[in-house]
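Next up: a single chain in structure tokens, the form predicted alone.
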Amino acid sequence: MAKYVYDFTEGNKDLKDLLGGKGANLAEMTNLGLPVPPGFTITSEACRHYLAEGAVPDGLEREVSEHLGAMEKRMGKVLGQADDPLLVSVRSGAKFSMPGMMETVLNIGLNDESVHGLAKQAGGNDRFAWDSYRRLIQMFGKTVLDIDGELFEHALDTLKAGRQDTDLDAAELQGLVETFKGIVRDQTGKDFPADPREQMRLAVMAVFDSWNAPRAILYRRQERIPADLGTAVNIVAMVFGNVGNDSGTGVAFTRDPGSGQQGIYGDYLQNAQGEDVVAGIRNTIPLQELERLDKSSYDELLRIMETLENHYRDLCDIEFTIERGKLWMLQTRVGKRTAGAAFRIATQLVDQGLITLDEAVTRVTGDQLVQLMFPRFDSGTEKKKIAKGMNASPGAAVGKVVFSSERAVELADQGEDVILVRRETNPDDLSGMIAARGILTSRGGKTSHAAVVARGMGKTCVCGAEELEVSIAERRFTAPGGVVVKEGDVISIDGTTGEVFLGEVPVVDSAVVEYFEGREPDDDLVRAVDRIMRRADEVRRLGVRANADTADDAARARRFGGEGIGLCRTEHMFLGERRQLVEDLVLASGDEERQAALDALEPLQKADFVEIFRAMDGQPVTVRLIDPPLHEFLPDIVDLSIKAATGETSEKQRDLLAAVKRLHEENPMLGLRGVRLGLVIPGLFAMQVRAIAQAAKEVPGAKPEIMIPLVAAVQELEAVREEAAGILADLGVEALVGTMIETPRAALTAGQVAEAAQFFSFGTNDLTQMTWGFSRDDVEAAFFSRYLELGIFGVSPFETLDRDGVGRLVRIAVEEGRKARPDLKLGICGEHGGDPDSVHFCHEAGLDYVSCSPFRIPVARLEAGRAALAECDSDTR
């Protein structure tokens, strides 16, 4: 028979799945002999049953009664008895810390009779008893009966009339109790429940229900906490910090959660209950002041803090109460901390001999490293927020607003910092994006062109700021409230939060990026990052490459620890001045004209590859042959049509218009692109392969890998590979020839494809798009927020790889590909290559490397090391 209730003496810190973090840690402190009030925990399993069935499981009420009876016997008093009442708190406690997101009710057991018994317990302290009673009605009314809390707050504020709550006397508080009971009666049509067991039963149900409260759902989504865990409920004998000035409540940290520095950190509030500290109803005092007020309790607290940190081997967050000089521990947990504190604390604990360096690597995350890498706005500066969009690429950027790439380049060449503002960007905007400090768009999502390219370049980007009305023609945008920002005005954008500010906000540089760029570690944070990164590199199995299209990107990738290029996209090499040659290729009327256009492009392509091979200095470079549809490299059809209608076009422009119309596709992402383009346009792929081979001959030690995009059938790959092999043989160059696995059919027929491919690189952007049937350029802004709200997504599948669907295709391709070709090299080059959770999946799936934007390389290195250590830990269990 299932057991749904555990006494604190029965649990331990390793039972968080069952008892939640709070219950497991209360049990652990009890077992350590620390002063914890008696209590018991109702398991999260009972909560899950309640949420699924709408009723508590059979036997739960009996178990609760048994454990309550044992508590009453231990305490020598009965819940709510009139002359000497036992009171309890009912508190939530999920597996993962969700501070303030779910419900707590204190002082359960008080009614019109037991309030007098409580006063007697406190030596005739009527004020304390009535204060506790009004607190119960207020908390119970708000959290259990769903009454607007403002009704209680207004009544309390009216009574205080500018005084502190501690200034209210017993008679005033007794009157407030009657006022509060009247509010309950008016709002619910029923009297406040006087039966202590009914109070406790309803409070437990309220805690269960709070698991699905909107704020709890939002917090879980933000923190990526699974929605099906449920919460445990802790029922604890009350101890009182509001008895008088010899009592109080506080929170303490064993180290500074902001910086990680060792010391005494926390807050204390005399004559108060725990909720008063977090509610901010009175100003707290620094924890050090407790030494003056109650040295005995202070000294005991410091001893307990040391015990807990040494036991948990980590920063601990502690809640405590002092009742008439007696210290009680109400909670401990591994404390939340800033990214900088996480790295500092991890290495400090290594130096203290509490954890190993391997454990230190597992104590930090790639997400925390990202926070340290990007510049930030000075938090102490006043800012005027004018809009908010999607936090597409982290960082802080300040500059003059420009509305065209040409203007961005022009001003940047003059030494100006600029922010490129567009409705949405396209490949033509690349030069402006490179020149700009940051990019702001009113359309698009986190996988839009602006977002993907910005992340690849390490540029700050805010996308989809739909509140903005952007007028490119008038060179201005309008923000809510009628704020008009013209070209040349200064704005600041925060790619970490998605916020847009008017004017200049001071920016703080990241020392961690300077370290990755080659600066010697010269402060404790950077030294901590250096130690952890070195160990992660030593233990990781996955290689880490870069998605890089230019020599500058390639050089940066090497500085950041990249071990090659996993994706060099060639389409960016066809823009700018070369667009003319692409137009010539499209307009070619026969073989000779087409070949002439290809011949003109070839030396330019070769020069690009020479620079990249030199920058990588003997590391492998995977070059993806041209992928997008050709019409993306042609002028906009609308612009050409307008000019044609007004008679402003030349003969070539009219020919281009005809070509654009001829090449137009309803769904170009599923049309003539990738390998199909290479098979339909004779000589296109051959030109690129020759350029790659000639560049490799010119650069000693070059290791080219030629990647054929969008293959869906092995026959496509065989046709291109045969041509490529002939060119490579003629030029005497060795190069691997492989393919991107980015269509479901390629994944499902990987055994066949591997017979013609020497490597696979999973293009998970397109693979995700095709598996889900999403157009990534359209769906994020259209309905992703609703899908996240409904729990259909825990996180966007374009941000973190979908293990169940896309991940299964990857696993199939890995297994069948390696079965057909045991030495098959396997990598990933989609946006997921720099996502922490996706890196762990790639390790588990058996890939050889991940490839990501240069600025994500340190993140991938760290997470690859953490994945390897997690596997070792799993193997030893």
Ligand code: PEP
Contents of the next structure:
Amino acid sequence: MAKYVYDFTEGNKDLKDLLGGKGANLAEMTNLGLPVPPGFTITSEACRHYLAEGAVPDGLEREVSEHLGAMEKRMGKVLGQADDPLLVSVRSGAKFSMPGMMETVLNIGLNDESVHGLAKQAGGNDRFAWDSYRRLIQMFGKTVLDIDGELFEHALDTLKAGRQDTDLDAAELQGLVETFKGIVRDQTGKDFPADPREQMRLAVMAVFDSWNAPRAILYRRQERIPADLGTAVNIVAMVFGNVGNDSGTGVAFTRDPGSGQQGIYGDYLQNAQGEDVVAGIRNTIPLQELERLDKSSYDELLRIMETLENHYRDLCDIEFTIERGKLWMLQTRVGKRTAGAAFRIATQLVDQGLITLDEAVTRVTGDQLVQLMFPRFDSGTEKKKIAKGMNASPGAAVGKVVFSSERAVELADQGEDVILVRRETNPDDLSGMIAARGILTSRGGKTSHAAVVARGMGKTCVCGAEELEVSIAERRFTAPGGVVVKEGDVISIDGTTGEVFLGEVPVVDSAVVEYFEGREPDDDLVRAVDRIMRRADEVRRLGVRANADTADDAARARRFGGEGIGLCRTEHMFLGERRQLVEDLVLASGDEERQAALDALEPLQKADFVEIFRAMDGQPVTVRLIDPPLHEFLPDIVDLSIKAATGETSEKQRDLLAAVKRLHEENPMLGLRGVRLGLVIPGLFAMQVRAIAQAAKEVPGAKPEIMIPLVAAVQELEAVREEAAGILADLGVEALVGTMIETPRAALTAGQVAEAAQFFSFGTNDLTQMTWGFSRDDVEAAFFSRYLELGIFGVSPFETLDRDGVGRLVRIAVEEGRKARPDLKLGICGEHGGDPDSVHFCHEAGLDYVSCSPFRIPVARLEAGRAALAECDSDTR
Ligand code: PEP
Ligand code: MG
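Next up, can you give the form predicted together with the named molecule of this protein, since the form predicted alone came first?
The next block holds the full complex; its first chain is the one shown before.
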């Protein structure tokens, strides 16, 4: 038969699924012999049953009765007994901590009779008894009876009339109890329930119900906590911090959660009950001052804190109450901490011999590392926020606003810091993006051009700030409230939060990035990062490569620990001065003209590859042949049309306009791009392959890999591969030829595709786009926030790989690809390659490497190490 109730002596810290965090840890502390009030836990399974069926499971009431009976026997008191009452608290406690999201009711068991018994127990302390009673009605009224808490607050404030709550005397509090009972009657049409068992029963159900309160639902979505876990409920014998000045309540951390330093951190409030500390009704005092007030409780608390740290082998946070000089532990858990503290604490614990270095690696996360890698705005300064967009590429950037790439380059050349503001960017903006400190767009999502390129460069970017009206022509934008920002005005953008500020906000640089750039570790945070990264590198199975297409990016990738380039996009190599040649290519009227344009491009491409091969010094470089549709490289259709309308065009421009119109596509992302372009424009891919091969010949040790984009059928690949193989053979160059898997059809026919490919690289940006049918440039700004709100997904599938859908395609392709070609090399080069959860997926799916932007390489290395350790852990379990 199912067991729904566990005494604190029966549970332990590993039963969080069943007993919730609070219950499991109260049991653990009980078993450690620490002073925990007696109590028991109703399991989350009972809650799940209640939420599904609308009624508590059979047998629950009997079990609760038995445990309560045992508790009463142990305490020598009966719940709510008139002359000597046992009182209990009913506290929520889910598996994952959801601070303040769910309900707690204290002082259950009080009524018009037992309030006198409580006063007697406390040596005739009437004030304390009435204070406890009014708290019960207030909490019960709000939580269980769903009465607006303001009504109680207002009555209390009126009575206090500017005094502290501790200034109220017994008679006043007794009057307040009557007022509160009146509120209950008015609001519910019924009397406050006097029966202690009924109070407890209703409170338990209210805690169950609070799992589905709107704020709890919202919090779970934000924190990605599954919606179906339910909460456990703890019933704990009351101890009182509000009996007088020899009593009180407090919270403490076993070390500083901000910095990780060891020491005493916490707050204490005299003559108060639990919720008063967090509610901030009176000013707390630093925990150290408890030593002066009650030395023996203080010393005992320190001893317990040490016991807990040694036992949990981690920073713990604690809630405690002192009742007339006797210390009671009401809660502990492994405490939250800042990113810097996480790294410091993990290595401190290794030094203390409490954990191994492998455990230290598992105690920190890639997300925490990212937080340490970006410059930050100084938190102490006042800021004027004018808009919020998407946090597309983290960091903090300050500069003068410019609206064109040319202006960005011009001002940057003069030594100015600039922020490039555009409605959206396109490949033409690259020079401006490179010159700018940060990029702000009013359109586009996290995989928009601006976002992808900025992340690649490690440049701060806020995209899709739709509140901004950007007028490129007038060189200004308007923010809500009529704030107008003109070219040259200074703004500050926070790519970590998506916020945009008017004026200059001071920025602090990251010491961790300086370390990855090669500086010797010279402070304890950087030393901690260094130790953990070294171990992650030793244990990881996944290789880590970079998405890089310039020599600078390639060099940074190596400094950051990259082991090759997994994606060298070749499209930027067709921009700038070379645009002219692309125009010639498009306008070519015959084979000869086209070949001439290609011949002119070839040496330029070769020079690009030579630089990259040199920078990578013998590490593999996967070069992807040109992918975007050709018209992206032509002038803007609007500009050309305006010129044509005003008669300002040359013959060439008129031809260009005709070409742009001819090439125009309704869905360019699904149109003539990638391998399709290579098959339609004779000589285009051949030129690129020749340039790669010739560059490889020139750089000793170069390891080129040629990658074909957007393949959907093996026949496409075969056609291109044959030509490429011929060129490589002619030039005597060895290079792997492989394909991206970025269409669902390629994944589903991976067995066939692998016959013609020596490697697969999953292009999960396009694969996500095509699997979901989401236009990657539009949907994030258009409706993702609504989808997140509705819980359709907990995180954008462009950010974290969708394991169920896209992941399934990846697994199919891995399995069938390897079956057809056992030595098939497998990687990923979509944006997911630098996302922590997706890196774990790639490890589990058996890929050989992930490839991500240079700045994400350390994150990928760390997460790959953590994934390997997680696997060892589950192997030994
Ligand atoms: C992809 O689609 O995942 C990919 C890496 O290619 P791109 O982003 O250049 O389309
Ligand atoms: Mg792609």
